[in-house]
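Only one chain is given next, in structure tokens, and it is the form predicted on its own.
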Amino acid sequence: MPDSAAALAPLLDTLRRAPDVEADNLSASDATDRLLLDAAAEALDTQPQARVLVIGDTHGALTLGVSELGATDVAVWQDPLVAELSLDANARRWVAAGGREPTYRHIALDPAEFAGFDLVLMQLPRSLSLLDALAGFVAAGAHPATRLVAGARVKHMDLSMTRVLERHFASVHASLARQKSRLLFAEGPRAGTATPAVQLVEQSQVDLGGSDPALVPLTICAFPGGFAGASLDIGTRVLLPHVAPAARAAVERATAQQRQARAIDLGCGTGVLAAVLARASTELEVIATDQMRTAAASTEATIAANGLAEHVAVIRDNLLDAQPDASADLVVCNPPFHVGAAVHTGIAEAMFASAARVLRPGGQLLVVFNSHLRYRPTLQRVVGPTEQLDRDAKFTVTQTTRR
């Protein structure tokens, strides 16, 4: 494979993570980029107008190079809306600092959006059943010389990877490694292998225990790649007792200032802490936010199968950019700890942030997270008063009110 890095430094020198984490060990592209970017200048070199697709671009490294060396019709599809965001601003800057105007658009998660391409190349996700929807996504709507090329860093790879990508193509081969990344060709697509979209959903009912009335089994949904998938993750569990009694404290504190009282789930996941919100009482309106595509199609997904439409309204959002200022009487965050495989914090503190932001004087934050992170003095410092509410071996339930 030619080496792209020369012909497309002076871009990847540009790119930048925000509005993403940025930190000194968080960088806006890496070795896989430029291994796909390798792959698909050799393509373009032999196929100089094929239609190409990106999957998983985490800052817009292979969408804007793609378009640099010369693709013309380039479709994108990220989860993270912070992705999204980054690629459209690190494309401005580039056009700012004299690169080529770059011509790319964003896709649904639609099979109907992924078909007719020449060359698509993705960014391997983490879950094996987003994986699986994704190739299923691309073979079946490909033509018989689609070529697929996915990468990672090789310590996230193993032949699980490999043999998802056999169900949807007839033949699957590694490149050798480099600077510790390896991509997968897939080539020669197979009809019929895509999980219609109706069975996309996985379902199961759970029971969330306890007596409260809000604690009742509750069915939940999740799309590939969802967190825990259709099940309850232990911090939730965790989490959950005081979910109701702090909903019902909301309530009351606006209703004695004479106002509609207002929750929010930040980073809803699968949306079962808006599932009890919205059960804790009907005087509470419930949003329910979270930037990631996935996230935000499963909570709508189990907000409906437990009747709870009229009730929760679902965002895709990154943090709270798209709530006022002082304007929520609760927020609950089980919040995450890495900023796409690396352990960081930084992605929590900023979730701390904006719910400090939006929350009123007197409101409160409701969090649970790993022990050993040690959040209270961040939560302290940022938000305000911060109180132990539970706490075990591996995780911690805090109550925070804002000055």
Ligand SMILES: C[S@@+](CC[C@H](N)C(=O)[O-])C[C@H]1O[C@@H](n2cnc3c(N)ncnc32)[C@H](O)[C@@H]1O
Contents of the next structure:
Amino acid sequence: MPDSAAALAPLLDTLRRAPDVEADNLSASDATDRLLLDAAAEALDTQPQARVLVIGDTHGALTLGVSELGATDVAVWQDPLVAELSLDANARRWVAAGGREPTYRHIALDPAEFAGFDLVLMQLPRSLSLLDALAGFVAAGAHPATRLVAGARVKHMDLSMTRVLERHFASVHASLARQKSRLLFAEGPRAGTATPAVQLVEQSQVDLGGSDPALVPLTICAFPGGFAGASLDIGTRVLLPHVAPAARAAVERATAQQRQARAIDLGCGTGVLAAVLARASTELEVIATDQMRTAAASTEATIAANGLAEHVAVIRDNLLDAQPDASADLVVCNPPFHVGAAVHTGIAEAMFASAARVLRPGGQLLVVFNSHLRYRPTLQRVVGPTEQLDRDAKFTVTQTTRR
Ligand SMILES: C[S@@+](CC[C@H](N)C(=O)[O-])C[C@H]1O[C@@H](n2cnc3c(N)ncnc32)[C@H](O)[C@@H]1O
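What I would like now is the form predicted in complex with the ligand, since the data block earlier showed the form predicted on its own; can you produce it?
Below, the chain from earlier opens the complete complex, with every other chain and molecule after it.
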């Protein structure tokens, strides 16, 4: 296998993570990207016109790397919006530095868009069910010579990933590990193994607890890979009793000012909090946002399954970038405390800052977090006066009033 990493070093060196969280222990490309690019270089050597699909590129190393290796027909599927934004920003930076203008297109979570590629490069997702869905999309629309090359850090791989790929490809073999990463080569796509997209969504009826009418059992829908699957996160459960009262208080404040109240579920996952907001008052306009394609698809399904589509708009957005300043009366949020595999508070702090911008003065932010994270001083500083509404052995719920 050629060592393309040296040829691509100038490109890989220009990559930045922004607008994704940046930190000393987080990088914009990794050893798996370099292994995948070596495999791509070899494939493009024998088939320079290959149509290439990239799945799970984190910050553009793969998409821009294959373009730099000469591929001209490149599509890329990325679940997080920040990954798309980061790829686009890195493409602009690379061209400004004199690099080759890449031609690539972003594709949606639509099986039809995964069809007809010669080479598929994949950063393996953590979720086996998401891997199963994506490999199924690829195999369903493949031709006999389509090859899928998937890689990850060895510590994040196990035999079950090979088994999943073997459902969709006749032959799967692993490379030797290099710099703690490894590749799986899948060949001989099997037709007819993909689950129809609509059947991929898992559904369950979940008891939300409490006596509030907004907390009657909810049908939760989850696309593979979605946060907490079709079940209720334990942190969300602690936040739930406070959501409907806050929603009704928001409606009262807005009604006193003779306008409609607006509430936002920031980082909506499967849309549980958005559904409870919508149930709490029909006078509330509810927006559910998440940066993941899989989350937006899950929330749309949850909202539709509970007959709430008229009251909730689902948006794929990074933080609250699409929302105007001082436009919301209530934001509810169960922020993540991981960035990829690393524990990191940067994303929660960015969420609080975006909520502070979008809330009207007097508007409220409801947050649940692991008690050890001590977000209260941050909320106090970034948003406004903060009180503790609830606390159990693991979680704290706070309510912050936008100053
Ligand atoms: C802990 S989960 C909470 C999901 C859901 N609200 C619940 O309570 O079940 C956090 C969510 O934040 C989303 N998220 C992470 N970074 C984001 C960003 N930059 N912009 C929007 N959403 C983001 C994740 O995709 C994930 O769905």
